[in-house]
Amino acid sequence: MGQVEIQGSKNAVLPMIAAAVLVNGTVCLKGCPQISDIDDMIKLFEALGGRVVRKANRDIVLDGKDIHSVKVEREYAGKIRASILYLGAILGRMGEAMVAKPGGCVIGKRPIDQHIFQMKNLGYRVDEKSGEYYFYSEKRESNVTLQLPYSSVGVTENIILASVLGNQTVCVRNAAIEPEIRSLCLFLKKAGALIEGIGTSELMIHGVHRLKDVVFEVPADRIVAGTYAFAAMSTGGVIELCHVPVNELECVMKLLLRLGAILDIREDSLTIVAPKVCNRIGYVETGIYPGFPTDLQSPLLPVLCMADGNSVVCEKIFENRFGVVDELNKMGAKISVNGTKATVFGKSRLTGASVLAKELRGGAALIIAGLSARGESQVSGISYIERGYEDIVRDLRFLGADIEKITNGETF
C-alpha cells in the first residue's frame, strides 16, 4: 500500500541514445532510468567514439561529435537486442556499418532477417562472416516504399534511424504503433527531422541534411507501471502509481477492472484498489499495441494462480514467453503450458521457495510471486531484472512489501 513514482521508459531510452549517433553535437535526456541495459547501450556509444555523461538527477548527456568507428563491437552487442538499432543508426550517419548478432533475454526466436532485409530495401548491401553483418551503400532510390510483413518495432525504428538524414524520402507501411516509436519520432522531430504520420501504421520520412543539439524528457515506462499494478492485485493492495502513462495502458486497465479492482484515474496517475480475491478472466492473449503486451503476460500469471477460477493465457508475440512457469509450479502454482497457451488453475496457495530468474519479466513475475507467498522466497538470477526495473526492491518496500536484496552475502 502507498505511492510509488515510476521510472522513464527503458523501451523509449535505448533508441533514442542510438539516434545520438545522427546527432553530430548533443543530446540530453533527462529522468533516465539507471538500469544495466542503459550502461550497455552507453559503453557502445562510447565504443563508437562518443562521450557521455551521467548527472545525478537521472540525466545523460550525450555529445557525438567525434564518432568515427562503423563496428558495433560483439562483445557488447552479445549483451543486449536494443544493440541492433546502432545499425539504422550508424548508416544514416555514415553510409556504411558493421554489426554482431545482438544479445538479450531468451523468450524466444528474435531473428534480425527483416532488419536486413529493409537495410537492403534502402538501397545497401550487406556482406556476412562469421556472425558479423557489413553494411555498406550501393543504390540509393530517392524515393522509397517499404512494406513491413509485420509490425516490428525494431524493424520500424532502424528504419527511421537509417533515414533521417540524406535525401530520400521513405514511405513505411505497416509500421509499429508503439508509444516508443511515437517517442522517438518526436525526440527526432525536435531535432530537426521530417517525420509525417507520427503515432500511425504509415510514416513518411523526409531526409534532412543535419540534425541540430536537443535536450528531450524521457516518458515514464508503461512495463514497469503494468508491474507493480499486479505486485498491487496479486497483495491486495492499495497504490497510486505517480507519473503514469495513462493514456498507453487502457487495454491494461481493462483487465485490471475484470480482475476486480476499483480504479481512480487522473492525468498522469493512477490509483488501483485490489479486491481481497481476484476474480478469474476466462482468457486473454498478447498483442501488438494497443492490445495486452507481452512484457506483461508473466507478471500477469501469479495474480491469476490465486484469482477465483481458471483462465487461459495465449501468448501471441513469443513462442518462448512461458520460461517462468516451472519456477512459479515450484512455488505451489498449477500452470499447464500446451504450446502458445497457459491454463492457469486459480485458488492456488503459494508457497515460498528459492526460484531462479531466467529473463527480464519473468523475473519479476517471481517477484510478484514472492510478496503474495506463504513464506520466505528467495530469487536469484537478478541481474536480468535490472535490466529492466531501477530499483524494485526500493519501490516495493515505498509499497511496504518485506524484501531485500542480498550481493556477496550482504542485505541492502
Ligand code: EPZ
The other form holds:
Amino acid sequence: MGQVEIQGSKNAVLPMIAAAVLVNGTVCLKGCPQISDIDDMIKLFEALGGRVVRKANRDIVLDGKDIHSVKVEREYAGKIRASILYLGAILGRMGEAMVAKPGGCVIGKRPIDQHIFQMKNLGYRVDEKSGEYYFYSEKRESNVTLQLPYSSVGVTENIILASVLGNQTVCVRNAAIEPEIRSLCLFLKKAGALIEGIGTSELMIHGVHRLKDVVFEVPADRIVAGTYAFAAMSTGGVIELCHVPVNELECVMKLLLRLGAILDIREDSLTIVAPKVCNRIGYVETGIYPGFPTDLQSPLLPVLCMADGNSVVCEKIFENRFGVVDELNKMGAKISVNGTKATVFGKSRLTGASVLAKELRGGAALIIAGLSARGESQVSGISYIERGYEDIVRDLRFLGADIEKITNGETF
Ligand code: EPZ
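Same protein, different condition: the form predicted on its own was shown, now please give the form predicted in complex with the named molecule.
The complete assembly is shown below, putting the previous chain first.
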C-alpha cells in the first residue's frame, strides 16, 4: 500500500552511455539509477579513454574528447551484454572496432550474428581471430537501406550509433520501436543528429559531421514500474506508481485489467487497486513492443500462481527465460514448462523458502513471490537484481513490504 517513485530506465541509459563516445564534448544524463549495469558501462567508457563524473544527484557527466581506443575490453563482453553497443559507437567515431564474442547468459545464447550482419551491410569488413571480431571500413555506399529480418533492440541501436556521424544516409526498415530506441534517437537529435521517423519502424539517418554537448533527462523505467505493479497484484495491494511512463505501459495495463485490477491512470502516475483474487489469464505471450514485454514475463508468474484458475504464458523472445520456474515451484507454485510455454496452475498458496536468483528479472519474480508467500523467504543472488533495480528493498518497503537486505549477516 502506498506510493513509490519509479527510477530512471536502465535500458534507456545504457545505449546513451555508448552514444557518448560519438560526442566530441560532454554529455550529461540526468536521473540515472544507481545500478551495477550502469557502473559497468561507465567502466567500459573509461577503458576507451573517456572520463566520467557520477554526481550525487543521479546525474552522470561523460566526456568523450580523449577517447582513443577501438577495442571493447573482453572482460566486459560477457559481464554486460549492452557492451555490444560500443561496437556501433566506436565504428561511428573511429571507423574501426574490436569486440569479443559476448557468450550466452542464462536466458539465452544471446548471439550477435545480426549485429555483425548489419555492420557488414553498412560497408564494414570483419575478421574473426581468437574469439574477437575486428571490424574495419571498406567501401561505404553513400546511401544504404537495411531491412532487419527481426526487430532486434540492440541491433537497431547499433545501426543508429554507427550511422549518426559521417556522410552516409542509412534507412532502417523493420527497426525495433521499443521506447528506449525512441529516447536514444531524441537524445542524439538533441546533440545534433539528423534522424527521421523517430518512434517508427522505419528510420532515416543522415550522417552529420559532429555532435555537440548535450544534457538529457532519462525517462522512467517501464519494466521497474511493471514489476512493482505485479508486486501489488500478488498481495492484493493498492499502490501509486509516481513518475511512470504510462504511455509505454499500454499492454501491461491491459493485462492488469484482465487480471481484475482497477486502474487510475494519470499523466505520469498509475494507481493500481488489486483484486482480492486475480483472474486467470487464459493465454498471454511476450512480444516485441508494443507487445507484452519479455522482461515482465518472470515477474508475472507469481501473480498467476494465485489466480482463480490456470494460465498459459508463452515466451517468444528468448529461448530460455523460464529459469525461475524451478525456484518458484520450491515455494509451492505449480508451473510446468513445455518448450516456449509455461502452464501456471492457479489457486496455489506459496510458502516461504530459501531460493536463488540466477538472473535479473527472475530474481525480481522471486521477491514478488516472497511477498505473497506464507512465512519468510530468503532470496540469494541479489547482485543479479541490483543490476537493474536501484533499491528494490527500499522501494517495496515504501509500499509496506516486510523485507530487508542481508549482507554478510547484517540486515539493513
Ligand atoms: C534488449 O536486449 C534489452 N536489453 C533486454 O532487457 C530485453 O529483454 C530485450 O531487448 C528484448 O526487449 C537492453 O536494452 C540492454 P534483442 P537485446 O536484440 O537488445 C535474438 C533486461 O532484463 N538476437 O531484441 O539483446 C536474441 O537472442 C534485458 O533488462 C539474435 O538472434 O534484445 C533474442 O532471442 C534482458 N541475434 C532476440 O533476438 C542477434 O544478433 C531479442 O533480442 C541479436 C539478437
